[in-house]
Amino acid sequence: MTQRVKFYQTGTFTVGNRLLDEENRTVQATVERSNSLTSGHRACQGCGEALGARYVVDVAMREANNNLVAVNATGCLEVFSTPYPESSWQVPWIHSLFGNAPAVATGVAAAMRAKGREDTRVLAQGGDGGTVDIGFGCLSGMFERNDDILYICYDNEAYMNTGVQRSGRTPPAARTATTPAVGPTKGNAFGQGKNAALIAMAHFIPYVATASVADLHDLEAKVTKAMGMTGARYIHVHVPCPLGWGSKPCDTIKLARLAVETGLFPLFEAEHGEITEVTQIRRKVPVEEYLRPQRRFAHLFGKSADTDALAAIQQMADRNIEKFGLSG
């Protein structure tokens, strides 16, 4: 069990935090980082996905002794990092279709075994649309076969690259291009969507975790643990999107932290279908504090607040806190 870094001990929120002992620093604070996703990409200011991918892939490269192949689904991460004929990737990197990254990664892993290259590790990654919607059949097959692949889902809760359309991870009441804030029920409907991490657990694969760019040390620790295992592994990373959420670029980490502190995005680990660790909420906050800075929820706070919708979202957060034992 890793010891959580207490930032108040150092008095700073600096990414990497060079005031910490060397063994507690993030990979970004070391000269050994691979910079696998390097400068020159075209992500928006404050992009949570770019930050999450940089940490994930650099840690995976370190744990694989720089012997890693990355397979990328279509989506924001693929588009902003590889505008033809350029690329920001300094790692063997493959892009195929929107929905078949898990299948392509399975083929890469099989090819490496056939070539006797079992020391080469395979990482697959995609957004929530390419993971829980379009690519879900391929992902479930990868889980069912227990293929030796680490799959990362960067969840920004909509199809951001194609114009902010609703996905299977869009939260209720959120405004998107396909769930406008009009009519008697404004925004995305309640009672829809998928909890991909719990579905992954139902496949009884070796490792499942949720993580957030709000806690990069925790994210790194989970990627490190996953890379130390074999078989199918899945990490679901929450990555706020200023463009799609209508939030300030400088609020990306703040919003990611609030999602955790409200209970709307629980952080946990599971092995073979059983939860083994949860991250306790140190400071529980009401969901309004998380929702208000996002224009996609502005209709909940108009001249007359939608108290029914706010109460329903608060109930979702409270159920998560109870279900996962987040309050200690």
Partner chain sequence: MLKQIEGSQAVAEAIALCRPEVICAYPITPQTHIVENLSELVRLGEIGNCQYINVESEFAALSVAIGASAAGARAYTATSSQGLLFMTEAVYNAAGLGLPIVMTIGNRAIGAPINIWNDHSDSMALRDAGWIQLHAETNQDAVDLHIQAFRLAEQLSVPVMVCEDGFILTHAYERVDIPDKQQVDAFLPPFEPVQVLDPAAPVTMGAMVGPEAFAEVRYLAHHKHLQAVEVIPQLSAEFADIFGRDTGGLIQPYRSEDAETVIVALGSVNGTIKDVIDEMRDDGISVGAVKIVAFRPFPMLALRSALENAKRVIVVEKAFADGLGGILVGSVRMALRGLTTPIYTIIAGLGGRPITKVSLHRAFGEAVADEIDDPHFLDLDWAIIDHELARAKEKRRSGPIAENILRDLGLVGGKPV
Second form
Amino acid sequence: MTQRVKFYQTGTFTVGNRLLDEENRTVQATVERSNSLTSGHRACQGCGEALGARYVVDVAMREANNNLVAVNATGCLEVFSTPYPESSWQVPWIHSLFGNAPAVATGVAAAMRAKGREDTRVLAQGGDGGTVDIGFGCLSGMFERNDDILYICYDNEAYMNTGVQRSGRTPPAARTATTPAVGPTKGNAFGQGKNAALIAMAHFIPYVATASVADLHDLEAKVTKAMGMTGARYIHVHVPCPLGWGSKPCDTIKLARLAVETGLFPLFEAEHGEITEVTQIRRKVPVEEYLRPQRRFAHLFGKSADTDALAAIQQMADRNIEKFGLSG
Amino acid sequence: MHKPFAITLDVGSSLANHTGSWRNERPVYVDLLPPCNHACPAGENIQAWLYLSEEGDYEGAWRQLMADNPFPAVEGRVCYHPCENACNRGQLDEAVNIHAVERFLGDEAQKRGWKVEAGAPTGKHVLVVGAGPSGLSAAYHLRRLGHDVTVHDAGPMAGGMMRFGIPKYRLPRDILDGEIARIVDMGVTIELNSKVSDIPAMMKEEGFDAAFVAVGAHLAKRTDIPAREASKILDAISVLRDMETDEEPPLLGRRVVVYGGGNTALDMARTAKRLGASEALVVYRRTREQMPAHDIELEEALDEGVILHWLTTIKQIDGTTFTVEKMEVDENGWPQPTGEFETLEADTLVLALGQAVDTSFLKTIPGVKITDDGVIDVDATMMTGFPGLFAGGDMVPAERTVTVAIGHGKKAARNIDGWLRGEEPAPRAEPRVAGYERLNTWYYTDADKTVQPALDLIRRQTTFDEIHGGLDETNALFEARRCLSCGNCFECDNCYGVCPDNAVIKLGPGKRFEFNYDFCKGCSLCAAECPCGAIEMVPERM
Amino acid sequence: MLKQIEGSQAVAEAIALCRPEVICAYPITPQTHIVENLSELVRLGEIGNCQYINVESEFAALSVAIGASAAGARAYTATSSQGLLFMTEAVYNAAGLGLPIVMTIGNRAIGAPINIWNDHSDSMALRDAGWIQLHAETNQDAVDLHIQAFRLAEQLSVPVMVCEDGFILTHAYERVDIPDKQQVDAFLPPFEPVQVLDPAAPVTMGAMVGPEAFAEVRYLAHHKHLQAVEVIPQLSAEFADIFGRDTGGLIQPYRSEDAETVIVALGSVNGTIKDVIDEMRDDGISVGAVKIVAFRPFPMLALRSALENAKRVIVVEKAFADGLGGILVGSVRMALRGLTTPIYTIIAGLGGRPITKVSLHRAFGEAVADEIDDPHFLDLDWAIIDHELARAKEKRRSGPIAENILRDLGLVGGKPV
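The form predicted on its own done, now the form predicted together with its partner chain:
Full assembly next; the chain just shown is listed first.
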């Protein structure tokens, strides 16, 4: 009887593993990775978005045989990567405006089609503000036309570049510069915001997924799958922001992981409007564990703790677990 | 291409911006002492040989193991593996079954005939007195260091307590013989039935440059029990020795009482069981928790039907009738008589009350000190007060286990080597142990410990066949891969992957990584996400 | 080939001849017929492998063009009025990135009140967005200017708006000479971008530029417009050589060399102005006109030399700045700075109000007599203005002005207020 050899020391959770065959390693584990977003960029220490962007674009580059054009919305990623006179990008890259990245990408893809160069793949990316708020019209248009673009939203749950203001992805109770933790209801209101991935699914586009910088294997598999398809594809990547969340730079991945493990950020895939895969929670944790290390939620704890808000957030997590079937 | 000024930039030009200047702390790679290694009395680098085993490089793993311990096949069977008690994985699910992998490697080495070469000759000759685990370990290590070694042992067979103290069902003799034969093959001379009575004289006459004495503790301790009739009272160490040397097994009778609470007591009771005793009773004056015997031995003994009487002393023996007194523990943990008596019936009493060292032949050597406990006093290098004479094993103050003895042999050999070269012993740096709190256990997949196959009870109670089977290759590989590699990089690529600034350089298989401090901003994500705690943040000098 | 054809269709056919590779379309009156016609031409395969993208807004339309142009494709779109304003951010962006997009503006008023008819408020609002703005007088102009626009844009890496008056041109059927493919191909070579998103030679486009270089970037954009001042007449001449028609370059004078009074205007109203000039000349009045073809770059020197001998200048314009007056006139004044020539402004044709010869005769007459108010609002109904002002003075919440006026005119309900 032969037993399939497993890697218990590292399982599938670490970036790489010297024991794995080359083809089963992550792109990030290889020395050949393109480092599409290279060193010298000006992202804050421990920036989740910088990490997420390299993770995504490096896979996209591999899948496109390095034949890729990237379009970027205004935002942190754009600002920290391309201040004159230095660019951190190693791929052909264009930034136009805050709200038009999907449309610019449409234009690039159309140009490639016109020139008979469909092998040049197009990736568009933006933050949550640029994607689910100001760029949502263009994004929806790109979706409904089913343009051949992979759009990546790096969701750090607020407008970080402008100094941490509320976005349509800011979670309830979170303190931002425009939802201060003062007054009768502290932080962002409950019952607002939008789930862009679910709205994307409502366009019945070929592929929609959520991913997290905490789960590189899952993220890379999703980008790989998306790159293997044509038409409009959307991946919503959760990227903690130490600055905006008031968390330690070294906690970026831990918080992303806790967001998944609490159920607050469900990981799933959908094709043509139907959910096809859900990543199960591995070690379920209460939301408090996720919220406590973040100063934006500080008012939920301590002397004048808002236990109702805490309970409501736990309920949101539980609802997600139920709705998406996150616990098997 | 004509690039419009400022709006269009060259790719990758940010490499000119050295963000390393932002840093307050810098990450550094460290190799800490894994708790298993820290706990190993033989000083094995367990993590290192598990690392090699994970890749299927069993010979490499075995050689790594052999750098510290010449008896893997023995140790994988008889060691009480304090490494596994210390193993961080024990806090996650179950400790890595280290001894089972060690045994696999040891058996694999015998099966494949792997050898160890002697070191380049130094022209020095070292005398080793005692062919037990400590003496053979010293002989092996000295030989690897290039010295000529002659071992003298008073007994008829080499192995010491490995042979005369540990029953066959725990250590089959062919395995022991195989390990000893490999040492002999390295050019170690073993003179059996050769009792040394005057070490300094022998050193002088035969030109030994140094000596290591490790004759063990083989004098059975006795206690005075009033015996009205000629009762049959034996000592365990003699019975176990007779098991090896006598053609006929010792006659113990149907009901055997063993007096004592150590591993020898249990081995005795279990041996009695196998020799046909229907009752094997261990009488011990203190509690189960206070027994010096190891839990594993106790559990196995109980499984095999050995009966234990805690808090009991034997007051008097009248033929086959034993009068025993119940004891109770006082507030200091000492057993105190209760005045409550019982009787029990037995054919034989076997004493297993510990062993003493025969120090008679050492007393006359100038400088050699005997402690109040009757053992030999040695310094930090294991040298006695007589220059060039080192001692170890059960003769010196320490826990008396095969593994400790093997560790003494290694330590003494290295110090003898240093002494022969005229080197001052280097002070040992306090090791930094990689505790559980350093680990990021998220990254380790859940995996239950592999359980070794065991003989069924009937065969355990009636034969001296080895109780535990070994792991096959698949199981051994599985088990090795459960190692968390505490405090030592195992090239999982996490640091390389999680750095938002690409400031980790991957050097290639086996070469690990290095930091590119030109760009590292000091966010310490790498340290936080290192599964095994092999990255540390140290403050930058401002 | 001469055709009796709707203006929008003529422009669509001209665009098709320019072999655009990406066309983005979003409907807004009055430019809609252009993109409708183009959609058909694309579907019929008459524009090669051209990609026709129906987008969800004008903002997206120009953004798609930006992406396409940056990827090396010849890109085109068209809009009007609110649509132009909705894409404002992208208008500036395209120019800032130096992308040679050509966009037709079917000039139309800007609301509120919402109004679909022609004036120049829309393109005037974006006059400083960095685009070259060319104004067509006729549909023939529109066709010819579009062909030149691609060449100009691509030569200088500056986007070009071709402005044509909504309805007056876009919806007018008239005789237009649609050029041959060979002629257009001879004039307009394939697009060779100076910068392009190409995986084989990657670049970063659209960097963030701080105070250390921003002014230089802006100056370099200005410099391109200064180059355009030279290039536009050259292209116009070259175009004339091939096609036999002269679009005038930067400006086109009409009976102005010896004129005491010179009228300056943009776009289709020049046709009416020329008729009035002919009639006034018949009456012995020394008038002429200068049509401004290129409003951006503004033809400072050419205009000055065309106007420096005039005794007075009248600027007729279809847009104005609240609280200031004319917009075009400001630039004319700058061209004539240092001279004492009186310059009058006539604001006309707002929101599509017809500019009649009768009215122009009257206004020009007053100007020639130096008796005109300045700025002069052509055909303004002062009775309505006075009535509304009085009502507002009387009652703070006097209701919406537009509706009040319509009521006064008896167009809504007819109920006196």
